[in-house]
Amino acid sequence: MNIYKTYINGEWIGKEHNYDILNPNTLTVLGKVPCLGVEEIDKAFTAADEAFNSWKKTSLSFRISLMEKWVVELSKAKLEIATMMNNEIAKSLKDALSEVNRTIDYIKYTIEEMKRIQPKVYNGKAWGVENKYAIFNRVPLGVVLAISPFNYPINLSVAKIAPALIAGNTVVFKSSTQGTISAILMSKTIEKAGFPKGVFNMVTGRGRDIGDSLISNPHIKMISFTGSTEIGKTIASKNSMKPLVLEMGGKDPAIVLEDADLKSAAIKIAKGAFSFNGQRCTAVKRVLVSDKIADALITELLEIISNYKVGYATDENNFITPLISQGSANFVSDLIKDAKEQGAKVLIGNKFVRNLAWPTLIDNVTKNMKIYYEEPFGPVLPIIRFSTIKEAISIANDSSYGLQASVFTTNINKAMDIAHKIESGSVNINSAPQRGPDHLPFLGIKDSGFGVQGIADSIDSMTTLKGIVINYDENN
């Protein structure tokens, strides 16, 4: 068994208490990780902000000359960290090479992002000020947090860290639990580039004995978090006055119309629903659909999900795999318990083994069920009935999440009329919830979220304007 270090002002670190990482396909200990406590974090933060007086310094063509060679780094250890992912959070190799080569891009994309951002300058004849010129340049913020979750370990973490970086921040990163032996392995590939010490830090240790400490150190900048929305609300209560980035939960509905091309529809929703076993911000969470065509996407959807093979992660045939942990299947078991106790009508799936879940339809759900409202993080679909589109869209708003939405139709008229009604970041039409391109601006509303991510949103975020206004006398 591996006991892993963290990383902490260029140097790995590690503790005598350590605690445990679980392989979700076996429930075995995996690893052991560095319990830290506040005096390593304090270690960790006090590097970052001792580092940002000369990093923020460094020349633009530097830190794209040390990006690259985290690229490089990065592809030499694809293999390597995507195999442990397939181990540690029970994602299919090939999710995980893939995962981490969207990555790759992604560091690529931020390169050139940053070489694209200019200083904007103004004059005061607008306002009938002569004489006057303003230069504002974006510069960056200082010691960042960022925080990732567990099913995208690597992709969502790169992604506050590269844009901070790029920027001329340094960056405090602290990892999921579970998925924390692998981006200590991404973090190795950011040692072996050659960044200065104290640049990049790396947490570890369970929230809940962590949390507080970490969220409220004083030499924190700007935090960027990916997480439940319980802990996105805890973020925000204790930092009222740092700018915040939170992308939290979401209950994405599915809105097939009965002009839907319904054998497409059921596809995509299928695999918005349960790629990864509905372990995704932005899962189909409930399917909103006409009740005079909802039994033909009903068989259709039941044709795809009985087809969808089960098991471990580390057989690459199976489609659906171990959730994260037992308490994560044991969550949806209630929920599908409470539906049934409610009336409705489970038409596949319902079997655990363990902490694996068979893929679940549910037909007649009503708001009187939890499974209504609350978000399941797993493999299981309610279908609930709608009998106009106004019905529809007020279904949809009646949330307390705000992510994305779908509309299937083959009317444009309607889908773009739907898309401005619907209460969401973003609203995809004839297609699943989905995070990417990484390029596009990626948000949420009321409980979902706060702030933009997206590359150049993100680079944003982590910057701010700083305005040198030149006053001068054209007599002299």
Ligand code: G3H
Contents of the next structure:
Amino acid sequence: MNIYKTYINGEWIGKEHNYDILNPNTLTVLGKVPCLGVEEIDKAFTAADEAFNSWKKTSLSFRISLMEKWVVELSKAKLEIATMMNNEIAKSLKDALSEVNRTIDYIKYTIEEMKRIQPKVYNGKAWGVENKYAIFNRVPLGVVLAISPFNYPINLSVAKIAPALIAGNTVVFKSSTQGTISAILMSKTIEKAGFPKGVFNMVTGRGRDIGDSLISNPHIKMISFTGSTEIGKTIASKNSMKPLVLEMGGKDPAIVLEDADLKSAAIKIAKGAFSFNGQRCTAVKRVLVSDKIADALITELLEIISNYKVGYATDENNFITPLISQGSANFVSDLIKDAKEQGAKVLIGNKFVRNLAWPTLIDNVTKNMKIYYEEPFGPVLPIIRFSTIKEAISIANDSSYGLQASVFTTNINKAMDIAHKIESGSVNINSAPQRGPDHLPFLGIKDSGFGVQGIADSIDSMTTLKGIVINYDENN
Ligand code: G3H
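Output block for the form predicted together with this ligand, input the form predicted on its own:
Complete assembly follows, chain above in first position.
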């Protein structure tokens, strides 16, 4: 079995004390990664802080040349990384490869976006002030702490690391426990690209052991986090005066009006709800459907769901694969049990073998059930019926989350009206919620987060303006 090392200040660091990463397909140990202590974590931040002094002075063309080498190295390691993801997070090989490809495109676009960032010049005359010009440049912040979740161990890591590095920041990176080995393989591609030592550092360890020392390190100048709302709130409460971007949970509703193209809506909703077993913050987490067409939509959904193949991610025929842990499966199972006890009707699914959860559709979900409010992060889709559009909007907004939402209708006027009234970062008309394409701004409100990701927006969040104001005397 492989014992992996982590990368700090240009060196691969191993420890005697390691912890197990399980393969969710088999629930056996896949590999071991170092349990870092406070000392090593501090070493990573100190290295990043020191490296910032010279990295921030490098030319953009130099940083771009390294990013381009990173693209080459990541492309070479594509299959190795995707195969590891297949084993470490039970993502299908096809989806894992597409995640790595998406990430390569992300780095390329980040390079292009950075080239377009130019200083802004202000003329004092616009305010009636003579002989004054101001130049405002975007400058890096310093050490960025990047924390990524298990569901996109490559894409959501690089979506933080790439904008940080191109803008002249240095990075301390912590992946979620499950996904660490895939992230280590990705980190190797950064090393191979030849970034100067200390510019990029990765730390490993269980959140409960190292979380506090990680998020309270005094060298941190900005935190970009994707993960659970609970941890996001802890980070926010322990960091005052530090810029934060938090992307957390969601309970994205898909509202289906009676004039919607039902076949198309069902295909998009099923994919949105069940791809990667619902383990996506942007998964459709509830269907709000007009009671006039609810039965017809359910018939379409059942036809799709009943054809899903369920089993290990190592078999490419399987669409539904094991959940990330037994705890996740238990949580999903409890939500279904509670809904049933409160009077909901399970239409398909509700079968579990260890952490493998069959896709489940539940009808007649009401406010008194946990699944009405909670985010399952698993393959279970509640149906809530409504009779008026006003009621649908009110149900959609009856959530502590506000990440994304969908409206399915052939009436653009209704779609626009609903989109304006829904409390969420974005509303998709006739499509399932989704973060991509990755250059779009991506954000949540309420308990779904704050700050904006995306490529230009991430660079913005990891830089600040620095103004130089020129005052001159005309007659000298
Ligand atoms: O899980 C959270 C991700 O940001 C969702 O990304 O919409 O591309 O699956 P996605």
